[in-house]
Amino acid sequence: MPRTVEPLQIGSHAIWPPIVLAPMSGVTNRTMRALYKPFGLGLTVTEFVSSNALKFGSKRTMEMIDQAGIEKPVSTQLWGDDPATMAAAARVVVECGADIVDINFGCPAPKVTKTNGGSACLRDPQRCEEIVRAVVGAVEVPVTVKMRLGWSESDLVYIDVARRAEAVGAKAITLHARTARQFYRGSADWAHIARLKEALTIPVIGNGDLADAQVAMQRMRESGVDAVMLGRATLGNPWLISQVRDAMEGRTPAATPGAADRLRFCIEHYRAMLADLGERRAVPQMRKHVALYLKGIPGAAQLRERIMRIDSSDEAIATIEARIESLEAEPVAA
């Protein structure tokens, strides 16, 4: 069948599907993004990296800029506020296998904020400017930017700042469509993304509230841009890619597997992490990701519960392994 849309243009990557994993914090690491690039995914993004702490070359920053070796093209998000100091980390994490660059001024956490990273930096759109230009300056691959509104809604500078970034050299830009300030409250008001994809030449990837496949076509279609950028909804919910993906591709998205598959899969996901970073680090950063697959099941509550509480991986996917069969004993409703 007939792509309904083309792929997306990066520098000299042509990305297909053109569908991007959102970095998320503590979640996109290379064990998630291994096992959610065959769901149809054409670029992925590792968690955000402080660019300050890759001078110290830490094992856990290490590990967050690692690569499954499967899940290429993978793009590095690196956050920080000083030019040379984002230069020097988009150095460090190109030597490390990073086939673009991209640059957060979107995170809204303050964790980040309160050093001026992320978000913050769309109080100054000079500095962002300064920051993109030092980042392109200092690696060959191409440098993408992801950014918010602005801080607030009375300081609305995304157009302005992509187009110091386009004019400094980014790529790309990816727009979440809400402020620092809403965090993830409110709609993504995606009238701003249309503006942002008239203002650039540039391709624009969209971001914001999209859980469903054709809620995400008729986003790209209403706005123009090149790409969308798909995040919370996928987890535990991984098919909605390729439900997206089947669009793309001139097909009727498949349906969502019943629930007992959608454990199965929950429990490869839990064995892979398993293998990648031990029973110590994977059970407890397994315990949010059973309870997003549970969604929907019936007895979901009770389940999700009795996993919190759970310290061997060995039982809790027992437990879950407990539930598909009782799933599949349950007789079909006529």
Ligand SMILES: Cc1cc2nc3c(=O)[nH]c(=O)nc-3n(C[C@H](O)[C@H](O)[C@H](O)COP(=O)(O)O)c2cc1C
Given for the second form:
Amino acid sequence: MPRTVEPLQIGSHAIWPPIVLAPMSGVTNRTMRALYKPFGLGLTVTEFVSSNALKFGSKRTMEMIDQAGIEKPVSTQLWGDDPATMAAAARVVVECGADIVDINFGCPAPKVTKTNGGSACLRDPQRCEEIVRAVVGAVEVPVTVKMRLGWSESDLVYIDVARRAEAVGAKAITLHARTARQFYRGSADWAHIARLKEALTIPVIGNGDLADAQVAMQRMRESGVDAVMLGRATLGNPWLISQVRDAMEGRTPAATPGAADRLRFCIEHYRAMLADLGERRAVPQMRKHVALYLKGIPGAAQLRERIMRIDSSDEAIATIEARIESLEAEPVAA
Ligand SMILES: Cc1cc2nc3c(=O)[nH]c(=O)nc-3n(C[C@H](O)[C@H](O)[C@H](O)COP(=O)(O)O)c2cc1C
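Given the form predicted alone above, I would also like to look at the protein as it appears in the form predicted together with the ligand.
Below is the whole assembly, all chains and molecules, this chain first.
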């Protein structure tokens, strides 16, 4: 089948398919990235890591940047507002296996923006340029930037910041087409993504609200972007990734599996988290994932509520297995 799009080129990495898993703090840990990659991700990105925290190198921070055993290429994302600290952090993450260093100019969370990090950097394009220049100068691997449109509707700096980043050596830009002030309200405005693509020569990765393979392909065609980044819609639904890959490879996207198969994969995810993190950390983290896998499954609300109260992985897995059995006994409901 003929490919309908080209690989995403970031520096020397030719990335196929041009589908990137969005970095999601508290969600896209290494277990999840390894588990979702075979569905058809060309590139995965770590949760964002504070460049300041890397100075202290706590066990948790080092765990977040350890890319050993993760299928290549992989990108590690950093945030911070100080060019020298970001440069030092970039050297550390490359030592820990990053093939690409991504700079976060997008996070709107107050705990990040109050120290001028994440999307708050967009209030000072000159500072953004200095950060990108410092990181590019510190490492041999390609450096990329992920950003929002600007701090607010009246201050859309994305083209200015992206051009500055390109001029000092950034190798790709991801644009989540919302302002920081919007958080997740309204919808991502892909017309801005198309404008950015026109304004740059380096690749542009479009991001925001993609939840369907046909829509993803349409947005890609209309905006001319080099790749799509998929975020929230993949949670509990990694089959979306395969559907986008199918469309990119010229196939009709495979149907989403039935409820019982989705829950079987949820158990696989649970077991992988247990193996990597142990009972004490995996059980609370899996509650949100299980809730997402349950979406659209008959009786989801009661089951979700039960799982929220369960403190043992054996009991949680047995509860999901019981639901699989009952779904198989009533195939029409699945
Ligand atoms: C729970 C959560 C955590 C996130 N953490 C990060 C992060 O660490 N770094 C980042 O650049 N974006 C982060 N984002 C933003 C996503 O990468 C993405 O830009 C956004 O969700 C829009 O894409 P979507 O509509 O496909 O979800 C996060 C989003 C969510 C929902």
